[in-house]
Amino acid sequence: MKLTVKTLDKNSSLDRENSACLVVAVTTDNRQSNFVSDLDQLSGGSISELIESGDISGELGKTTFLYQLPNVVGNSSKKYRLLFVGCGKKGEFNSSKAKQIIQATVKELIAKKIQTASCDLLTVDPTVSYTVARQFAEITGELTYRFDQFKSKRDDAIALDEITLIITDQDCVKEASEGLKHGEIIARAISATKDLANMPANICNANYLAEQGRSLTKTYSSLNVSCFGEDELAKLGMNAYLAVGRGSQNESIMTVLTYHGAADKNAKPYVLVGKGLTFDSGGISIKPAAGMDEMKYDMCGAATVYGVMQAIAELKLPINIVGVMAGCENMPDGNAYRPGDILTTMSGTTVEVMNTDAEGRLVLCDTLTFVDRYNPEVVIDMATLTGACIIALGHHYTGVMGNDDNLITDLITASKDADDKAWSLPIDDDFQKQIESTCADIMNASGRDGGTITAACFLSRFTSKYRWAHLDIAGTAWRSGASKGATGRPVALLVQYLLNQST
């Protein structure tokens, strides 16, 4: 779908706007814009009369939809479908409400099947263009995904094509081109990261991710890749990577993409490290029936490395990147790891497996320990890592921890400003007891109390060279039930991250 800003003089009116619907934003304030005022000209004052009688209603996220009015004729002398959409108080607007306001208008469009609008949102106040533009197209993408490819009778085609974004104040229009620049590169990556992670597993293995990464790269030429298949792991000595897929015949294959935009192409690079179960039986610990269809998108954390790679190479950042999708899958067979084994990891630390289960931080760890090979500027993993983040913050926020409090906060910071909300949760000593083992250095799994901790605490333990964050997005990187799909974050926020990086 097309999307572009367009600057107008402040006294022009939208009415020579060659769209089939003209979205009106309307405020509970008494003066209304210039663009509701000569529309209302143009009807005999029709539109005075529906807003007075509370027929058009200014009220937050309303919206009311009228087929035509009275000399209201668009450039093909066409009669204008118009959308009048409430902003509230004027001086009350911001990026929250743009939020609402935005999800409502684009829904409308999409029921009432519009396939070309012009919309004066950005005229509310020109100040948070920027965020608005952005918005726009990232919620127009989200609201118009779909994942339909494996149907034999595709959905309904949305009918929306092109929306026209109106902006009247000069000084804001260069904000408003970029903020809709990063929103659509954002909302590729988004679907693209949706796509991967809703792929079954019949098709979507470490292979495959492979192969998406050598695809990514042909697409874009600031985009390296290697691959890393089983006999490359045992070399490297990342046995508690190879034990998690030994009951699978599936190979296990890391995926490494690198990025050089600096000038510097020595310079630190960020390294992203993103977990892989392609599928997540729990192996000889296996879990209950009900719901595993969904370990599916146990490679969320993979998928989300892929997006953002995919959007910094569209957005050309200067700075040099490493994305890892640490690709595997668990699954019970006679040559699966078993609890009671022990292991020795990459970095020479042994672990006790307790619960095959826990599978995840066993592919993480030696993922961690090899990507010190690049001397990161910082280290940040994503993985469906634990079902207790889901108890601790539901599905509304990532969790996050680390051993760098200075890039925890800038991961924070980060989810703000892209609307993609994340915690940060505590590591210390008393968690950190409790993976202790009798028998191995310590134990991949140490009961309910504190599990998403304590998986982090497990992580830290290979991260003492370089500055790191854990996010844990197993609430928030997909939905279940009758929703269920990929919801493709913590996208967003991760080059929301590596934005303010590059300024």
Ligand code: BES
The other form holds:
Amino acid sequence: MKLTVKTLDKNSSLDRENSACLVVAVTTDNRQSNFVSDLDQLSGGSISELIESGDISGELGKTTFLYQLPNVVGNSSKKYRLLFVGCGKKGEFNSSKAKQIIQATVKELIAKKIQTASCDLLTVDPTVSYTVARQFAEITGELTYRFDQFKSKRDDAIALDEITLIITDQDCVKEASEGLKHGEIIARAISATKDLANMPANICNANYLAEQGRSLTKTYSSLNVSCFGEDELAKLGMNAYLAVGRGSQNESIMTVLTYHGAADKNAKPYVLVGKGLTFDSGGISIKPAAGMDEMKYDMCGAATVYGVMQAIAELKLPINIVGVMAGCENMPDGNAYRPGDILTTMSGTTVEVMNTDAEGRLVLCDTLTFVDRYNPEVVIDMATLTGACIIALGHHYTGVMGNDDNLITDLITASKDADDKAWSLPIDDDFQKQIESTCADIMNASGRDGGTITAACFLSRFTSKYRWAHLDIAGTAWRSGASKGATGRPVALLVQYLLNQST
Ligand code: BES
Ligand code: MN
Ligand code: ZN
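Would you mind giving the form predicted in complex with this ligand, to go alongside the form predicted alone above?
Next comes the full complex, this chain leading.
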């Protein structure tokens, strides 16, 4: 799928384009672009008639498909197909409306099996050209993604392979091209994250995560990798992490990717930590059967790290970044850890295991202790950590918690910029009391009340040395049911945060 920006003079005609389909913006207030008037003239006024009669609607997101309008002929003298897209009132265009319009457009192009299209949407309001171009790339990425490699009969191939964005305002070319570049990189990163996250646990174990990390460094020379298997984790004293993986036949492996983009090679890095439970059965505190298949997605935090590292390498951001995929599998077994066990974490803090299904925080707490060695600027962890987060924020918002208000604000700003929603939850001392244990320093699970927050409180006991934020992506990282699959969230949020930090 190729996306390009092309400048055309306001007075030139869309009729000279090579594409099989012309996508034309129409508004409700009859202030149509020169392209529309032009096509109208060519067709002897049929377009204005159709607008007048209401058959072509300028209403937001409405699409009208026309085939063979009289005299409107493409370069190859084949007749064009025309897709009119309603953009609402001209002066009231903005990025969220743009999203609706682009979604409607791309869905229609796919449904009608169009191969090439030229789009006149940037002329409605050139001031949002960065956003519109970026959204085009992200939305086509989203709508053309397939995970069908395990199907004997693959889904129908998507015909769409080229979209040209027509722009008339010379001043906006730079923004549009930049938007397109960012959008394409983010879309590729999201697809990479989805591919990794959708991979089933019989293939995607911690070693598979490590292999994927290694192969990323082969593609991008700016990335380096090091892997820590069970022997190394034991030497480091990461006993909580190891306890979780003890019931599994698959080795626990922590994969660390590093990227040096800052002029100062020793500049403090942004550290990303992803929960990488390649399968979470619950362990001895086993989960109910219904929906357990979805626990292959319990490594979506790690998959996010993978996608973000790829995006950063492609964007060549001038900062240093460390990305950790904390790979592990939680299984019941004779050797598995049990409720009641007391674990001594890498930091020395002891943990009473109340529930072996609260395993994510055990893997993360040692990883969060480990990353202090990088002298981080900030540490952000991503984890499908609590079912309670779905109760609190549904499937729309990622939960944000942490020990630094500025960092939390920056993440929420980035989430708005990138349209990858996130919302903050409080983690004050009132909640901290809930995780105190009678026989160890803390316990790993404590009742249902405020479950997302008490999980973050647990992590906060291991992050006091640096600025830290935690993203609970339990509700946002994948979809269930008929459209089951990874969403690639919060890749866009994090790439946006790092872009914002780099300028
Ligand atoms: N990976 C799960 C959280 C989860 C559950 C995410 C369902 C998305 C959908 C996590 O390891 C877990 O099992 N958490 C427990 C914690 C509890 C035992 C304190 C939970 O949320 O029930
Ligand atoms: Mn669990
Ligand atoms: Zn889990």
